[in-house]
Every structure is written in structure tokens, then in C-alpha cells.
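Quick heads-up: it's one chain on its own, the form predicted alone, in C-alpha cells.
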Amino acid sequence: MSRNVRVVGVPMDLGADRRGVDMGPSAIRYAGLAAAVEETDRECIDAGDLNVPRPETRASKPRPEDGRAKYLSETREVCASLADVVGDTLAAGEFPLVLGGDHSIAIGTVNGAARAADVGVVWFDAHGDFNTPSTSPSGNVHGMSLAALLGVGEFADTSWAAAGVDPENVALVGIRDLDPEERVAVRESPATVYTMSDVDERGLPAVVEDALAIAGDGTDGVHVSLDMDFLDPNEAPGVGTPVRGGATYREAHAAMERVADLGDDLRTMEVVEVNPILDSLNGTSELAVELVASALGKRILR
């Protein structure tokens, strides 16, 4: 990839039901992102952080309008922020890497990498996020971020939301963790779902290649969603959601690795869900720099 990369923060802590995520873009930049990100031969640009509310200064219950999901307005008023600075980044001719925050941001960074582009998306993460309003167990909106975007249920016709992605340009890499009603809706999606058990009986190399040719097929180019929680909590235990048996750190830069085999037709990318507060010495946070500069390029020999 040959585009100059722009850091945007968003400090999202209104979709998830831990406190601290808010703090994970200063994190992952204080591990040392800028340097990194140069390191591969391109200007970093940090754009700072976008405006985010906090859960004090606004209603602690749904609003009426938002059905049973938790600060769903206040999630619309950020990614839509959010998808405008993205859709301005890639107009500008640079690559929008966004760092969370927990991952209700996707609906934003998809929304703007999908404005003037067919994409596809490859979701990294031990999660779904394919839940709705209505299936949620907790109402938090992280775990409605893949099916807000792709329009599924109460979010189909929401023009905030929902990105126009072709499910079949979807693929998720890493589940190992969905609720009873999301499993349903997972397994009628046309998305493509590589389980850990996939990833076991494959490899996760060969895995990642799969998904990333699904989500690029017959499209403009392709969004990584990098959640931390992706890997095994030994690896990067700053995270709000940890689930056991997860990538370990060599097959999470071999996935980064052939993520940025797709040149410039990686669009953009965002990595969400480091939580400082849980994390020991920021590691989770390094890891996460290390994750960016492999899917920007950076190998061991070069």
C-alpha cells in the first residue's frame, strides 16, 4: 500500500458494558504507532480524536426510540462523524486507520469507506457482533456492529447504518463466541463464518487468504476490523470481552501479513476493543502497534 496513513481515535465507550475502552486510542498510540506506521515507509498523519459523548452526561436507560439498544443514538451521532472524516480521508487519497474504542465504530468506518465504493469486509474477532435490538441479551451496541451495518433486522433501511455491503463480501475469522438467537442469524446470513475449528482443521493462513478473497470479490477493495479480542487473552489481555482459545501471536501477524498482501486494495482498517484499565504494561496496546505495521508491510526481513 502507497497511500500516506491518517490515525483518527474515536474513544467509544457507549456500545460496550465495560469502562476503559474509552482510553484505547491513547494507548495505542502512546505504544508507539506513529513510529511504526513510518517505519513502513509512510507519513503518519494523527487526525486526533472525534468528539465522543460520555455515558454521564446522557440517559443511562434506552431511549425510547432505540428499542432495548443501550446509547444507540449517541452511536448514530458518532459514526456518522465517524464515516464522513473516513469518506473525507480516502477522497484526500490517504488510508483512514481507526483506532477504537469499542466496536460500534465499524458502523462508521464502513459507512465512509462505503460511500463512493463497493467494499468488502473481513472481521477479525471472537465475536459475531451480529445481533440486533431485539436478540441482544445485554443491548450493547458492540454486538450489533456487523449486522447494523449490513442492515439485518431492525437496522435494515437506516441510512446511518446500514453501508450497503453484499454480505457475501463478508467474511468473519476467529468466532468462537455467539449468542443463541446471533447463531441463527449467522448461520442464514449469506456472510462466510470461519470458526476457530476452521481455523484448526486449515490453519489460519489459508483461512485468511479465503476470507480476504470473498470480501474482495468483484469489489472495489476491502475493510479489516480488527478486534483485540481475536487473540487468545494469553496474548492481549486488554480487552473487554475476552473468550479462550483464539489466535496466538505468530498466526495474528500471519493473518496481518497477508492482509497487506492486498496492496492498495486494502481501503481501510480499524482495531478496537483494547481496554488499558484490564490490560498489564499495555501490552495489549503494543501488540496492537505490531498488528498495524504487519498489515502495512513490515516483515522480519525487511
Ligand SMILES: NC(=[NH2+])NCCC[C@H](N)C(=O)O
The other form holds:
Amino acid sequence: MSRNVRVVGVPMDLGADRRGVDMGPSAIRYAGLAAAVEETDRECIDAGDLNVPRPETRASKPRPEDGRAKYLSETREVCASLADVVGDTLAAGEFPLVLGGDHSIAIGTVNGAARAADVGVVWFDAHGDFNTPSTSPSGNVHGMSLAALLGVGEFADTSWAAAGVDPENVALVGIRDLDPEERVAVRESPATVYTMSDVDERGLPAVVEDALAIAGDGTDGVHVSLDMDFLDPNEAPGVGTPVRGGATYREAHAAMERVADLGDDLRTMEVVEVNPILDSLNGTSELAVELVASALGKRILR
Ligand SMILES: NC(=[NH2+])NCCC[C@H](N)C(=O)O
Ligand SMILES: [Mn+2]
Ligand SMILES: [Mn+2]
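Return one more block: the form predicted in complex with this ligand, after the form predicted alone shown previously.
All chains and molecules follow, beginning with the one already shown.
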């Protein structure tokens, strides 16, 4: 993967209950992203941030068509522009690196990635993000994004599903917190779920190798979605929905080193859910930068 990297920030917080995750792109840049990318012998072009409506200035009433999902229409608009940027970046031969923002933006990234190709997805997360408006206990769209882009449940009737993504080519890694109905939905889905118990039994590198093989099987490339709450909160405290028992620092690096082994088959990547307000001295952003570098091929000996 020797393409130039185009960074796209999406200061999105409409899909999460907390303000602050909108500052993620800025904090990740401040933690040295461009220099870390350039250390992997690629040019780092920063496309700036997409425009995201602020919750304080939205039209006062929620739109009835959004049902129980908060800011669904606004999220749809942001994701449509993100999909355009990602699609154009790929068409220009560059590598799109998307910075969140909450995880709802994955709907846009994956739609862009899948616009001109069949893609598989590896979803590193404590959560399944497999709720739908009717199953979500919170109404937060960041907990529905994977279901939305796969067209699960009510999302089957929307145009959210990324056409080029077959759920058979989707693997979730690190899962340890599912809502009751969400658990049923992931089990019924053809997507493969590697929970933290699988990681305990088999080790993370072996699990990640299987996940990447599932995503790459018969597809044109792989999208990697890294929710920073995949990591243990001791390592990554700056996230809105922390869950104990996550990946360690070393496991996360080992996982991203396997991702780097994809080479040119790594099509797109996003890092989401960094919330600098909840962080300790920007450490979660610094870790996000390190993990991006590992995914782009940085190694200890070079
Ligand atoms: N991308 C995330 N951090 N998602 C957390 C989702 C939490 C919970 N399952 C919900 O749907 O509200
Ligand atoms: Mn997530
Ligand atoms: Mn999560």
C-alpha cells in the first residue's frame, strides 16, 4: 500500500450521546498524525473536516421520519458527503483515512469504499453497532451503523446499505457488550463475530488473521473500522462508551500489524470515537496515531 494518504476529518457527534467526540479529528491531528503517516513513506494530504450540523442549532423538533433514531436525517446527509469524498479519493488513486467523530460515520466511509468495488469489512469494537431504531435502547445512531450499512431490520427499506458489501465478508473483532435484541440480530447475521472470549482462547493475531481472510475472500479490498473502545479503557480512556476487558496496547499493535500485511488490499480505514474531553492528556489520540502507523506498515525495526 504505497498510495498517498488523504485524511478526512468528520467532527460528528450526532450519533453519540456526548458532545466532545466532535473534537476527535482535531485531537488526532494534534497528536502527530501527519508526521506518523509520512514516516511510512507516504505523502499525507489533509483534506480538512467535513461540515457537520451542530446539535444546538438544529431545527428544534426531531424529524418524525427518524423514528427512535436521534438525528437520523442529519446523519444521512453527513454520510452522503463523506461517501462522495471517500469515493473520489479512491478514484484519484489515494488512500482515504477517515477520522471520527462517532461511529455513525462508518455508514459514509463504507458506502464510499464500496461505490466502485466489492469490499469486506473488519470492525474492531467492544460493541456490535448492530442495533436498529426499534431495538436500540439509546436511540444513538453510532450503535446502529453496522446494521445500517448492511441493511439489517428497518434499514432494509432505506438506501443506507452499501451495495457492494456482502455480510459474509464482514467480521467483528473484540466484541464484549451487546444489547439484548442486538445480540439476536448479530447471531442471525451471516457476519462473523469474534468476541473477547475468542481472543482469550486463540490470541488476537490468530483471530485477526481469520477476520481479514473473511473480509478479503472474493472481494476487491478491505475496509478497517477501528473504534477506539476496542481497546481496554486503561489504554484508551478517551471514549464515550468504555467497556472493561478490551485489547491491550500490545494486542492492538499486533492486530494493526496484521492489517498492514494486507498491503494494497487495505482499501480504506477509519478511526472513530475518540473523545478528548474524556481523555487523559490526549493519550487516546496519541495511541490512535500509533495504531494508524502500525496499520500503514510501521515496524519496530524500520
Ligand atoms: N460506536 C459505539 N461506541 N457504539 C456504542 C453503542 C452502545 C449501545 N449498544 C447503543 O446502541 O447505544
Ligand atoms: Mn462502534
Ligand atoms: Mn464501540
